[in-house]
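One chain comes next, on its own, written out as C-alpha cells in the form predicted alone.
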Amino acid sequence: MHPLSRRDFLAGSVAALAAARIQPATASSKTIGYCIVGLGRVSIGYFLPGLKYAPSARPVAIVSRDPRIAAIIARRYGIAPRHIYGYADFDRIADNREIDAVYIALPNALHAEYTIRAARAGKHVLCEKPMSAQVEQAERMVAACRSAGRKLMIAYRCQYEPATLRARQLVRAGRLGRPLVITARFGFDISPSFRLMGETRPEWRLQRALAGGGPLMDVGIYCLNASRFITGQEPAGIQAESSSQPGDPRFRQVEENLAWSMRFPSGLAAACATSYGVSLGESFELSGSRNASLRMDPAYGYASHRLQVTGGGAPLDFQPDFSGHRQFGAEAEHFARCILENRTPRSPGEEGLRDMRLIARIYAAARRT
C-alpha cells in the first residue's frame, strides 16, 4: 500500500474511533440530568433536540424568565412543572438531586454569574461559547468551578464534530507537511431583531453590555479556535483592524467587521475575518509545506461540514452526516461521560479562557490601528 494512502486510512480510523467515543452506541445505567439555563434560539432549536443523540444525558429542569415558553418546553420534553425555575430562584437548583449539570445558553455577559452560582449549588457546568464577555469573568468561572470541585466545559461544538476531528488528525499526522498558512472567514448580515416562539425580540448580540463585542465574540471565535485546535499551536503575534458603516444603527455599540492576522512561533501565519454586515461564508483553509492544502467549507455551522484535501497524496472529500442536532448531542454526551467517568473535558474552562485572552489581544490590536 502506498504510504500516503495508509496514513489517510489510519487518520480516518482514528477520527472514526474518536467519533465513536463521543457517541456510545448504548446508554449507561446512569444518565446525567441537565438543567437548561436560558430558553433561546440555541437551546430550543438545537441543544434540547440534540439530547436524543446523547444516550448518557437527559433534560430534567429548565430556567427561564418567560413562564409561557418554559411551560411549552417543559411539556415537550416531559420536564416536571416543579423543575421549572426563574432567575430569582435559580439557587434552588441546589436542592434538586436530579440535576447533575447545567447547560448555560444566556447572553455572554451572564455566563460568569450563572456558572459561578451553579458551581456553588454543586452542579457541573457546560457553558456556551464565548466563555464570557471579559477575561476577568472567565478567570472567575474557572476559579469557582475548581473551588467547588465541579467540572467546567465550554461548548466548542466543532471540537466534537467528525470533519473537524479528522482535519485535526490529518494536520497533526503531517499529511500536509509543516503548516504554513491559514485563511479563515465567518460572517453574515445580522438582523436587528429575531423571532422566538412567536415573539419578536431585539438582537442582544448588538448590545455591547450583553455581548461584550461584535462578530468576533459570536462567529469570529470559530476561526480563532479552529486555528488553535486543528494545528495544536498558540499564536505569538497579533495584528487587527475593525470597521463599521457610518450611520448604520446596528453598529452603534459593536463593530461591524474585524480582520486579524496571527503569527505562530513555528512560522505559521493565519489571516482571519469576521463580519455582521456581509455574508463571508464559513470557511477554513490550511496550506502546508508538502504542496498540499486542507479546506473545510462549510466549516463551522449547524449543517453537515465538508472537508477536502488536495496534494500530498490521494485527494480526500469527507462529508459526514452530522447535522446540528447531532453536533450538540455529541458535546452533551462527551460532558456527561466526563462526569460519569471523572475525566477532564476536551474543551475545559481553561480552553475558553485562552480564547478570551486572545480575543482581548485582538481587540486591543484593532484599537491601536
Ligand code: NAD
Contents of the next structure:
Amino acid sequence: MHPLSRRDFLAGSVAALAAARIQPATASSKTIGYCIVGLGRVSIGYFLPGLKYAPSARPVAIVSRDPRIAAIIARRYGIAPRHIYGYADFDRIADNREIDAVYIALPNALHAEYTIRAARAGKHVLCEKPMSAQVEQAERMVAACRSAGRKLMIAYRCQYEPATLRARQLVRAGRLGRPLVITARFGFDISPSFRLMGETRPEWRLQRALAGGGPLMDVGIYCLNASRFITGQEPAGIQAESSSQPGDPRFRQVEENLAWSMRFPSGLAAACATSYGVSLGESFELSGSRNASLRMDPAYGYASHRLQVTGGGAPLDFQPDFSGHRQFGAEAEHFARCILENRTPRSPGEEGLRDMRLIARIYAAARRT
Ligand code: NAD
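For comparison with the form predicted alone, would you give the structure of this protein in the form predicted together with this ligand?
Complete assembly follows, chain above in first position.
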C-alpha cells in the first residue's frame, strides 16, 4: 500500500461527509473556487476533505473520466451536476466563472497537458508533485502559465507544515551551526494494484509512460525537496546507484531502489535513499558544526510530523497536531491567498522545475554507474 494512502477515502467516509457539511454553501467574493482534476486517492482522500481547513477556498467543479465516482463526489461536496466535466470537454472550464483555479491530481505524465490547457482557459493551477514526468514538460508548464498571466504552484505539502517550517527556521538561524551532513529516507513496498471506491485498478506508478520514473519521482522527491527547502542550499555534485530484484514483475519499467548523494557548495553532504521494494520509513536528519542535530520522523507522510533537536541549546521535541487533511488545507489556503492578494506562491512552478532538473541528473548519474 502506498504510504500516503493509508487513510480511509472510500465513499461514505464519515470524515469526508463531515468535511462536506462544513463547506460554505454559496460563493463568496473572498473565496477561491477550485476545480478538482482527477478523482483518485489523493484528491478524494485528502485534498477535498482538507479544504475544510482552507477558509479562502471551496470546491466548485470536478473533472473525471468516471461518471459514477464523479456523481458520488459531486453529491458529497454539493457540486452542481453542470460543473462535472470529462477530459474531452475539459476546455469548457473556461466558460465557468466560478472556477478560479484547478487542482491537478493526475498521473505525473498528464500534469503538463492539463496545466497548459487550464492556463489557456484562464485558470490558476495548483499541480501535484512531481511537477511532471520530464524536465521539458515542466519547462512548458512554467512558460504556459507565465504567458497566460496565471499563477502556478506545485503542491509541496511539507512546505506548508509547521514542523518542517520550524526546522527550516532553526537551521537558517544557525541553531545547528553550519549544516554538514543530511541523511534522508522514504520508501515503501508497492502493490501492483490498488482499490478505489470499490474498483481494483493497476498502479500507474509502475508504468514508465505515466509515472516518468520510480520511487524517486514519487517519494524520493520528498527527501530531495526537504534537503533544499530546509537548508536553502542547492546541490552541486550528484552521484547515484539504482537496483531492482531480478524477476520482480513490478520493476520491469521503473527502478526498485535508488540511493543518491549530493554535495553542496558550502561543504554540506547529503545521502538519500528511496524504494518501492521495502519500507524505509520516512526520516530526515541534519547535523551541523555546533555538534547539534535535527531529526524529523515522521517527516513526509500524512501523520503529524515530529521534529527533535539535540545540541546547540535546550533540546526541542515538537509535534504539532497537523496531520494529512490539515496539510492539504494549508497548501490550498496558501494558494488561494496568493491568488486573492496577487502574491507568488512559496512553491511556484520554478521550484518544481528545479527538482525535475535534479531528478534528471540523479537518474543520469545512476545510468552512468
Ligand atoms: P490515483 O491513481 O489514485 O488517481 C489518479 C486520477 O487520474 C484518477 O482519478 C484517474 O481516473 C485519473 N486518470 C485520468 N487519466 C488517467 C490515465 N490515463 N491513467 C490513470 N489515471 C488516469 O493517483 P494518486 O495517488 O491520487 O496520485 C495523483 C497525483 O498526486 C500524482 O502526481 C501523485 O504523485 C500525487 N500525489 C501527491 C500526494 C501528496 O501527498 N502531495 C500524495 C499522493 C499522490
